[in-house]
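Have a look below at one chain only, the form predicted on its own, in structure tokens format.
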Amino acid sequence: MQYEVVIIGAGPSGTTAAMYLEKALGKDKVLLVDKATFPRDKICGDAQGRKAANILKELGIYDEYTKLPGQKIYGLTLSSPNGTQIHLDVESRDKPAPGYTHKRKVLDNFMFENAKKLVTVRTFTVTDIIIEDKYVKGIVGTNEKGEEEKIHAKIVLAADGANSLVAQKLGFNKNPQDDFIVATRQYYKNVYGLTDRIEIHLVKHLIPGYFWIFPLGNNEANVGLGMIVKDMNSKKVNLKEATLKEVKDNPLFKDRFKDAVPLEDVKGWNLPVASYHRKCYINGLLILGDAASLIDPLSGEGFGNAMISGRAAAQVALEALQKNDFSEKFLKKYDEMVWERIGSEIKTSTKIQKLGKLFPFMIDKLIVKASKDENFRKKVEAKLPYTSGREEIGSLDFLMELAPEEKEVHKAAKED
């Protein structure tokens, strides 16, 4: 059968695109395929912010989303390399939460089930893309019966994740080591002191990587550690061993984990980050979400950006169908649309990450000052990733206020 659109991958970017496309094309014109049977696990930090919420509201499924098992998130607990901790709030408890944590096994299944109501869905393992006359015209793979099958479409959306087969086939997956993060995840029960804030701990020997504890409700937590591949290799860090060592030995955590029970072994995954701007379009095809390397390089969060790419891909695919123009030249507007939305914050995140790596003592200065000066702490709260003020935290003006004597830091901020 010939479809208008085939989407590879039923994660957040693929399901978002599917739901937007259905509104214009109807169920039978859009095919969503995934090799997995849902619900399935997805290794992740499990946190979502306002970007995801805005799109869920547009899709009309936000109220259902807030009822999923998880935790409302109102802020952030942050610790510096010297062990100073501060508690930052983005919103007061009498207002809607700006973020949530939901296990991806639950959240992705929620997205999948909503998409399944609207578009055609199949279990299908993609092995290749069909290229005819220099245009992508569909997919090849193994169907539910274990048979090889070809499926044709006017345009293909590849939302097949960080290890994207499509990106590999096209040679678009080669991020430099500076633009790849490796992270771990381990679920725990009975971690002491969980709140309605996510926790990010900037452990000295892991900068600019960090250790996290994200509450999930039901007295469970997502515990993990992320580092840039280049730094991990140069420092010869074994992430699994480092994760377990922090839990056991770090003075901030060891009492909190005294009675904690791990619910799984430490698991790892790769995160291609958006500090490297990958090409994400060719004739007849768009690449979405993690497959397009859209993960924030500072926070490691990719869910919201994946949904943004899904919405943009649906919009551009519809325009391409209306104009019958699936050329790379026309589809480039998808890339422009995505980066117009996320570009400035990715640039800021990359800048903050680099400054933190070059001048780790500045992180101590920031957190110590915020712990002692309430007015300054409120300024920091207004610049958290959940807010619209993040760009200011890497600005020269802010750094001069934080440390007026640090000329080298000011120079680096200017150069960036």
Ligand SMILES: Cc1cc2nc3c(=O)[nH]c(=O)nc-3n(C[C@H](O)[C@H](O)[C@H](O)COP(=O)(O)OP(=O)(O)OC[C@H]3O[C@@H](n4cnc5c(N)ncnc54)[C@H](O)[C@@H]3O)c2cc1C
Second form
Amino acid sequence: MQYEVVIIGAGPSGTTAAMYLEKALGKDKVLLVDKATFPRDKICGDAQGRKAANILKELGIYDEYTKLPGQKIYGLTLSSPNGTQIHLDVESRDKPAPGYTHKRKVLDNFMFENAKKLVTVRTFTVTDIIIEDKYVKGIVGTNEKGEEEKIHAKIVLAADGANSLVAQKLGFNKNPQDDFIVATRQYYKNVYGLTDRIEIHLVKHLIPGYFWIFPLGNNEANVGLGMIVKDMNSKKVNLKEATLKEVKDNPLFKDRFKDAVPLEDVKGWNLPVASYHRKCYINGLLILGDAASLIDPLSGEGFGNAMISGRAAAQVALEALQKNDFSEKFLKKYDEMVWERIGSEIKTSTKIQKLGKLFPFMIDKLIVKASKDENFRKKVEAKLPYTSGREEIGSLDFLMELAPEEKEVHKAAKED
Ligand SMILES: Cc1cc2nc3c(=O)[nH]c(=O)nc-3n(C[C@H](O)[C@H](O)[C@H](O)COP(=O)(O)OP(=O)(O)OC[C@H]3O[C@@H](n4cnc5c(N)ncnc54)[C@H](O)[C@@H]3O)c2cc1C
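Can you switch from the form predicted on its own and show the form predicted in complex with the named molecule instead?
What follows is the whole complex; the chain from before opens it.
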């Protein structure tokens, strides 16, 4: 069977690409395969921001998305290594919510069902890519009947997630340990004090890793802990044990868990982050989302970037089909398009992450100052992710204002 486009993986990157492609090609020309049967779980913090919202609006499914079970998110509760806690708001409550949490089992199924209305969908486990005359020409895998099958396509989009088989086969998955995060997730019921803000707790011994409590509505919470692999190894942290320990012992929130009921065991998954710019195209193939290492290294957000890559991949695949040019030289355009959109914010996130790691006392300074000084807190709010001001938070001007005497910090900020 020959398709114009085959997409491997029906997460946010793959389903987004599918929905954009259908608009131009129609149902029979695009095949979306996934090894899982939907609805399926995906280990995640379950938070989505404005990037995802913008694309869902373009696709005409935003209103339905906002009605999925979940929680409107208006802000962020942030605690510093010394235990100071502040509440920051991104938007006032009379405005539409800038973010949401939806369990990925629900959200991905919503995306999958919308894609299924538009393109051909199959349960199929990809085991290899077909390469002929130096071009990717399709996929090989196990079909619904358990038989091996080959499927040909003019162009293949690999949206197969953090442990991407395709990125592994091509040797593109070699992120340095600094550019790889591992994180846990455990759903809870009955955590006290949940609000309409997500919570990020910068725990002293785990920094720049962080512990999160994200409200999910229905008195449930998504609780987790993420750390850079290099730090986790050097500090010899067992992430699952560390997650449970924080819940039990952290003086800032242990009381809030005293009647909480875990709804599952602690689970872990990988986050290849975009501080490492991975190659994401070869002749006849584009790589999307986590498989292309597009997660923000500071916040761990990958859902929106996965959708951005899905939209860009669809656009470039359509141009390639029109021009009948599937060469790496032409497809490089996809990489340029994605990085033009996310490059500067990834650079800022990487810089803030590095400065925080080098000078953890600056995080205390920032949060303590924001907790005491209303005007300064407003300034920080305006620079949060989901707003356009984030670039400034790692800037020299901002750091000068925060700590005019810290020459070493200024030097490091200038160097980056
Ligand atoms: C613990 C944790 C917390 C996170 N928290 C957040 C958060 O709060 N907000 C946020 O924005 N991001 C978060 N992320 C990142 C986010 O989950 C990912 O960036 C996002 O899911 C990437 O989407 P994707 O489409 O690239 O891949 P995925 O969502 O992983 O989808 C890949 C799909 O490919 C399929 N697949 C894989 N291999 C094959 C194969 N061989 N054959 C066929 N199908 C295959 C899988 O079944 C899956 O459906 C978090 C990640 C982790 C691990």
